[in-house]
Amino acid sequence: MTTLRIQVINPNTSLAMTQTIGEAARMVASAGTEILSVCPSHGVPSIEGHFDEAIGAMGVLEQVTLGERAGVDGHIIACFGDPGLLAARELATGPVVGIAEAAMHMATLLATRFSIVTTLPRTVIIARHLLRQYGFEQHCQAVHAIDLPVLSLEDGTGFAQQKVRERCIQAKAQDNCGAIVLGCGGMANLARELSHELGIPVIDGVSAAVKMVEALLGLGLGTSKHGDLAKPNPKPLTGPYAIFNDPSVM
């Protein structure tokens, strides 16, 4: 009997993606818990930069108010940076975790010292601003970027695969890191061999964030509506902000 339902986000718009992710996160899902894995309506095909964030923050925003409308548990932001996290916080009544910081709390656990995997070198970027705005910045040994983009994940050629095994071996190589957090959600179905393959810990944000939600609601907490994360002060939003008014604006 399901107890649980968990709403897995892809930010972006990429129906192939969100399949990827929602699969990797059945895979570590409990019994109970149901995942919904949905993307916006609207927005980009891949988040890759600062400006793709902020248009994928907003279908987050619509995916969270439409979650929480159907009643789910938790949500889960399944973009490595973590668009909109905060936002969504304030909209949310269950846990809201993004997979970043997941990731990188998960690493702390196991490992002294971790090194992230991504695609694009400006995501090198992004991921050293998440590092310190989490804290973790002296835990993380190095990032490196298989200087391919997003989609490349879902073209179905196996290569950008490849390119991410051999950046995670050269990691373990070159950094001495005891872990890696691999930083983009298309990489979620990787985790589990590169561990094997690897014999270090190779973390996944989609599979840790799941856990963690499941954790928090598990304890029977929720997102705090004291402070900066209380509910948005209500006011009168138009054009296509209008869905966060009332329930029957869609």
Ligand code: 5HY
Given for the second form:
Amino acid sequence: MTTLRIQVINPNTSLAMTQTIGEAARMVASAGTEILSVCPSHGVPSIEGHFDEAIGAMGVLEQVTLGERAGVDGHIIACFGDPGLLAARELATGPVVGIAEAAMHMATLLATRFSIVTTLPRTVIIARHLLRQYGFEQHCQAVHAIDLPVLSLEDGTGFAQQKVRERCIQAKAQDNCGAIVLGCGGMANLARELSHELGIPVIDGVSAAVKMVEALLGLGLGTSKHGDLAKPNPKPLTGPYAIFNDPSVM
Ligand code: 5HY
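For comparison with the form predicted alone, would you give the structure of this protein in the form predicted in complex with the named molecule?
Below: every chain and molecule of the assembly, starting with the one above.
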């Protein structure tokens, strides 16, 4: 049995959240799938807006480059903004899946309408931009925020997790949605219990993305190298970007 190696990239530099994401990915990975959970060597401790996303995206590209060099089969971007997704696909040969798009795709297979529960109000617009970009606007009933910072999910108090639970219960009651999408990589370990309690599919993008990358690899499919996702035109990058002057990605 061939071993698949899937790299799960947490674009922020929180080691605690990288561990939460890695554990959730390993929970659902098939026998024979090796999960490598990584985060950038430097960057932003949590992604809570457009600026943070830009920094996080560079960390994603750094890790995709290192993963391609190490010969991994596929990549997952484990932040609900899917930062750097298309640029990462240019660098990669295997599949690259973002947790937001994975969860949204999966939700529409299970319900005609879903709602999203994310962290801060200021990141709601990022989810809305992705809904439009991916063509899921008409499937999404509402986007809710628990109004707590991303790293509150890692503070060990359980307060943020309780807020997520309350928001999901409220969303099911108010939105008449058939499914709920959890809008943060740090919520990956909450889906199964909430699905059970609420009696509707509650989907975390990390698990959804692992199963999608496995499915794509199982079909022998990788990122198309014809057209806009072809490898970037080689040119000498300077300074911190010299890492990309690498034949395995250029
Ligand atoms: C995430 N930020 O999944 C997003 C969540 C958000 O650091 N990991 C982050 O609220 O956008």
